[in-house]
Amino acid sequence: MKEAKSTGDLRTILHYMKGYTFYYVVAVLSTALSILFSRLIPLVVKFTIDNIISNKNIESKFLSSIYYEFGGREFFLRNLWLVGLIVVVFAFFNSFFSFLREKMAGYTSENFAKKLRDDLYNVILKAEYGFYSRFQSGDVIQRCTSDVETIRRFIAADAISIWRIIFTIFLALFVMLKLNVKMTLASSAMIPALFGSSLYFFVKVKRYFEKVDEAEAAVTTVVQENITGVRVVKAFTREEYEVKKFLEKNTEYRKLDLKLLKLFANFWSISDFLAFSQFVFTIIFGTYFTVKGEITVGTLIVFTTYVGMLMWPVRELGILLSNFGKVKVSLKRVNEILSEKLENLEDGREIKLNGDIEFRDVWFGYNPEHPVLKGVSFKISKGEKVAFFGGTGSGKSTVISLLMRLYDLDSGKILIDGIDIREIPKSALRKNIGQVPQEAFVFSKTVRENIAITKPDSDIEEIILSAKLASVHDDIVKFERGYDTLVGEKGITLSGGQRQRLTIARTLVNDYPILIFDDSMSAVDTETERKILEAIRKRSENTTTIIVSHRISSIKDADKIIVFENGVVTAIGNHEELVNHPGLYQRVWRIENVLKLTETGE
């Protein structure tokens, strides 16, 4: 069975940068380029105050040796501007090669989304079918759209963070170690501190992060199934229950938000204290060094102005830690659609199927456990229109889904022509089946294009015989655009008989040797549901149709009609042979007599 692409934790964001690493390791150079040349510009000031101004020794000889070449103080006491030149240019480094830390991580990051988008959506579309009873569909959006930007904000900004306070870090103190090592010791005795809250921080908050992502993905859900169902909300006024199954949804994640805001509220507080002490700290022992003539002035302004730019990126690093536990967090739920198998659809082979089908002792369960059905067994002939009969959870729709593959059977064999249908590529031997499903569902395209899906370079002429066919045609050439009518987002500029008959155009207007109406005409009255099937019949004598429903009077007419009954076949015959024998259909039928002739008064 063929798998998506996946792998663990911080291996995918590894395996989707690939193509594009060379960006981001120029970012990562560009980061460290610009914290040089930002922190070039103190020790400039250092060396304006300390060797031109107060005119003390220079204790480099390689500056000392550019500083006399210039001409010496005089030089520079007469050219000062020189100076706020040097400091202008490091500017201007420090801030191109920021900005192209932020191009190059940003073009990395967006393709890496780009492309980890298109993995899910291909997942989300190829899966196996048990996939879509797994994953509610507000929690696969959720998925799809918040964590891969989570995922995608980690790499062009918190990534990048890390490297720039690495980066930092060293160089700062490589400095400062460098100009006085009791003013460093003095200048960093809050890092351990502040470090420790920030490994504290992370640990508090990282638990909070997926109940908060599935919080979110719990509302997201609830939004998503309203918009879906608002035809249902409205006819039977649910409108207020809705509305407070959200509000219950979002008080719970806004109550976990909260609790994160407060983390957070914290952490910044306790790390502010510590940082503003540390700032203290180091102007009265610099202050006293200075006083004593152990640093410089120069050197003080450098200690100053370092314990800021030393201070923010240590405290980041609480930050960035549990921005690292929520993109694992989105790492793990991305992972999950990831590792679902994908069906095989991927096969050349073009099969055209006659329609003979025989079920072979077939056993089936979505849990094993329990199974669904229970030895069926069944034979239906090439041009038979069949009908599948049974009360809600008797097995009919299974049997339509294993015929198509949707599940694999557990034990038997199921048979298309006499070949196993395992041994037939899903992808041929889905284009031999036409069905059309229990739920109408249309797309948010025009009457032509959603007649025409299911053959795409369907001539108009075909669209309109398959639309005939179907009992609709008379519907469309009503509209306003006929054909070219824009539908509704499912179809919700239609009416359900509509929509329907819509569905069933789509699937007439490609000559499938098998037909599937999987208690699909249930919105269509008795007489055009006679007329629709006629029409088939006349189209073609060769196809094969199978028609799943609960109501006797759409089947009677069936050359054979199968019963199922708690996942078992208790009968097989036509109508006149299974009303005059004793079981499900005759008390049915018996049933829906009593009922018609209590409707005409008779």
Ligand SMILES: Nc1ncnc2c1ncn2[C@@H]1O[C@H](COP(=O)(O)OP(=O)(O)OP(=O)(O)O)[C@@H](O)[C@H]1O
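Positions refer to the first chain, counted from 1. Keep in mind the model is a prediction, meaning the values are calculated, not measured. First, how it differs from the form predicted together with this ligand.
- Figure legend: rigid-body motion between these two forms; of the candidates K114, S277, R422, E358, the hinge maps to S277.
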The other form holds:
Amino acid sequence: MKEAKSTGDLRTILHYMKGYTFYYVVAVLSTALSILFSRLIPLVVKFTIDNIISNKNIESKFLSSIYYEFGGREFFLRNLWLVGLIVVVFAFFNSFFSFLREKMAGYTSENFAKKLRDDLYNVILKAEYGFYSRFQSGDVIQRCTSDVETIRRFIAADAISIWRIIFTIFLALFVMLKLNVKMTLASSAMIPALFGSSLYFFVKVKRYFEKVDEAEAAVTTVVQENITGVRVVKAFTREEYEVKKFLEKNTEYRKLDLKLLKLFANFWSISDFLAFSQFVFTIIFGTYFTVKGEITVGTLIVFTTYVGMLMWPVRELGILLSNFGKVKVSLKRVNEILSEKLENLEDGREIKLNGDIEFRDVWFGYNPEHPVLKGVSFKISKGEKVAFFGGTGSGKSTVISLLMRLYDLDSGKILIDGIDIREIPKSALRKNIGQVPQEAFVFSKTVRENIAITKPDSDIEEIILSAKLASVHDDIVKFERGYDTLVGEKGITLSGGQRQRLTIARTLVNDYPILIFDDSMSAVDTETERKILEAIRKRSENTTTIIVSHRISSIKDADKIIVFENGVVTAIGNHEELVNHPGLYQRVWRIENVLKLTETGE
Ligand SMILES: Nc1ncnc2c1ncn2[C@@H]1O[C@H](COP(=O)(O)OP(=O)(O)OP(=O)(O)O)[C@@H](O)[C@H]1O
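The form predicted together with this ligand is what I want next, because the block you gave corresponds to the form predicted alone; please supply it.
Following is the full complex, with the preceding chain placed first.
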């Protein structure tokens, strides 16, 4: 079995960033440079106040040589605009590198998301059949959209922010420690408390976020259910009940949202207080040290500016660390899909089958401990018209799924033309079986395209012929645009019977040696059903046809009827034989007859 790329949590990010790491490194370096330029500005202000205006000695030899090269204090006092220009240049570089950071991080993250979505879609289409019953479609869609978006945002914004914060803190601490150790301690005294409170808060609030998400989903579900099931709501006059149900869910949602807002209000006020206290601390100590002559006015300005610059990143770090939990959950959900086994369609050999089918003592269970088929055996010869009859859940559709190798059987053998189907490549096998499934699904395409799906190169004559065989042609020509009418979600709504007949036409347009109608005429009246089956019988004498149905009237003309009860074949014979043989078929036949007599009043 082929396996989709299954990577551990964070390794998934690295895996999908391959080919774009260079751009991401540029984004991280740009972050560092933009921080550097923005943090240089307060140092220029300090230099102007301390060294140009107050004429203090320049400690750095390098700076001193440049300063005197230009003409020293006299020159700069006359040309103070130069200082302004330097600030503008630094501000420009800060903005430029910020721009580069956003562009590169955005480029990397968008390409990452595209690659990831492509792979997810590949798994969704090619996974083994069991995948589709294990995962709900809404959940899969959410994993491919919101979860991918959560990870993308983490790469584009949060991960970059973590770098930004680390650079900011290190650079600020480095400069501050170089200027004055005591002042640095006084200016960062509150930082651990601020960081701790932010982390505590965001870890705590995460639980509420989850609750609010669930409450929001509950509101959406009620709306979605009512839009989809509006006919049922109106038919049973359940409007008031549904409105009440919505009110309850909506009130719960508001309650939790308000609680969340209150928690945020608490957090911002406490952290504002801590941040402000840190600021006051810095001013008080700074003024004291300035008066004592331990630091200069310029240094005081640097400290007050840097403290302001440090406060927000420290608070943000708490948010980012708690967000990281969300990203890990999304990664896990995405990885669950990526690690699904892909169905191996085996080689692409073209094989034309005849249509002799044999089941030999077949056992199968979706869960092996609870077998659904318990020793099923039967034979169908090429060209035979066979019916599967049985109550709901007796295993008829499962037999068809096994025949198409959607699942592998647990024991026994299935043979087509005497060949074990495990030896026939899946793609070749399925190209020989035309199945009309229970659910008549139409795509958002034209009638013509919908029919031609099984044979894209079919011409309009073939399409019309199969539509006639499926007794849907007369309906189609009544549509305003005939075969070019758009159907499905974006087009006109077809009735249940029209949809079923359209899917029958779709299967008939291709010349399959084996045809299966899995309860696919339930919305078609008995007369039309008989017409369709007769037309198919006439068209292809050599086609093996299997009809699954609950209605005896639909299958009584079959060459052979196979009766299923609780996963076991309990009788095989034609209609005459079975009505004369005590058992399920005879009982149902009698009930149908009684009902018919009651209806006609005889
Ligand atoms: N994908 C699945 N996973 C687990 N159990 C399943 C799955 N599909 C069917 N079953 C179970 O297997 C049993 C046989 O189902 P199957 O669909 O084959 O019956 P059926 O005779 O075709 O019924 P119906 O006429 O109602 O379509 C049932 O008990 C059903 O609940």
